[in-house]
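Only one chain is given next, in structure tokens, and it is the form predicted on its own.
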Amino acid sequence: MPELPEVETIRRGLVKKILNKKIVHVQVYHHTSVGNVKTKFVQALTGNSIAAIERRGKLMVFQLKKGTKSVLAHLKMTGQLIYEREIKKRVELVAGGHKLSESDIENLPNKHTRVALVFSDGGQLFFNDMRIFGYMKLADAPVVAKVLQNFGPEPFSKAFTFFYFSLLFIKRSRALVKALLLNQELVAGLGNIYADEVCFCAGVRPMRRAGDVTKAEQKKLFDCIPKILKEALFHRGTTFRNFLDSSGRKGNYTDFLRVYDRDGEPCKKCGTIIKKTRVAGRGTHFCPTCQK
């Protein structure tokens, strides 16, 4: 699944690419991504254009320029938004999210296209999505306004203080440490790779009682997740199944990752062998000298 440095290189990538232009015809291919609503997704669309884009951790807010209604845009483990638009017979592609083979990013649409964007210059946005877990659905602004509430303060914000993280290990002291760093309405954007770099970044391991946690780790916790995320954003993101960003670059992350899909690599840092489990029913990564 995309995180924060992903969905955000994401997010600018299209806001230089599609804001205020108007969108000409809607293609809805499977109505489940629109939440069901295909003919109010479609109408609401057609003939607008999108004023803005924001993120809220891993989530999307596509804001439409008439009318009341917003897009809430989510790709989960396997969406992608690709936008493509031919220029002088070169084809401009840009694209950020999960895996496709070149000939189907080539093809557009095709069989895991479930949305389709038509602008007025020629440019198109396909929302792909192959297991449909992700969508894009039509929302006002109280359910806007509700659904973010349900997340916790960004990291780079203000909210996002040492005080209000310290007091999570208290109010949450049975949880284990990536756990409570996994849960959005914590903090918001960290997911399966960053919550690993963090813990290794910080020396704690991630299957740890956060009511074991010393003030002096949380600390360091609560320093690393701004670091580790800003480098990651730095370098658009980490390429797992060929990540594209909204230039059609891939996310070279991957080469500055010290434990996260290394196991059975030795550390970076102290030469032991990294070790792979399952912590919140996810796989973990860790090395057990660097890490207490």
Given for the second form:
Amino acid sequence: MPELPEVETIRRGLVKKILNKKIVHVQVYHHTSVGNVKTKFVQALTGNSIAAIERRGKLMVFQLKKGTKSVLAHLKMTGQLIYEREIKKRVELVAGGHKLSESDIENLPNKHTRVALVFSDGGQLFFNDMRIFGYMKLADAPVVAKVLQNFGPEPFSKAFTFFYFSLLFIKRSRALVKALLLNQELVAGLGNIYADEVCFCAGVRPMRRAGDVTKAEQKKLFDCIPKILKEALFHRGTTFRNFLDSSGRKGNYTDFLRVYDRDGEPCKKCGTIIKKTRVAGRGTHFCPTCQK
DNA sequence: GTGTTTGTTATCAA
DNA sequence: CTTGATAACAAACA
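For comparison with the form predicted on its own, provide the form predicted in complex with the DNA.
Starting with the chain above, the whole complex follows.
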């Protein structure tokens, strides 16, 4: 589940790898992944290059150099954006005895590859997406602006203030804390993993009503959001199932998770067995002792 | 065959 | 119109 730390890890990797490189070939293996406009997609990208890569929440915006259009890339649940250098260099690396990850050795494209971009230096960017929820879609400036407008503040930005955050608990007093954290229009970038981790960090149960959360607890949640996300970003994200970064490497935050996917295991803080339940339609993990 | 996984959106009720 | 709850989507795996 690529959430803010995973998407940001990918974005930073891609900035180093593909920025301003000429796209010489575009292969679309699955037309719905590009919004059913395969021909337009190929035409807009071929001969063009990516001038900037921005991120808003879990959405990446690839700004094209020629023209005013951008490509909106959303990985949803199982999307990957993996860059590989030309085959020759990979063979040399293997011959040189360097350790490579599974996906470096794996042959791309594979059966889940939906789009491939080939650059003039021989590098290739593969968009893999097992479940086909994700997309790479062309969008002109007004559409991009409209889409970005629907996002709440970035947790690392100045716009994310405690004044704003605490107001949410009044305006959305009947919502569950978990639902509030997952709502991209309120706060951008949290998904199922980090919503649970933030709740543990703050000592608040995810199934509480926002209106019942005290100011002190709101403050803890507010402080925990950037804290947990920064921690995860430092470790290059969490690989629960599908996540790989732009080099095909797994995220290292998996070992640091306190509650997510740890049901039946002892709490790292108090030893109580972590429980799993369903909140806001999602699998939800919490420590019955540490979280009130 | 069944249940489960989740980001987002559609749909419905209040 | 707003808010909140829930189903649906899609593919793979235990």
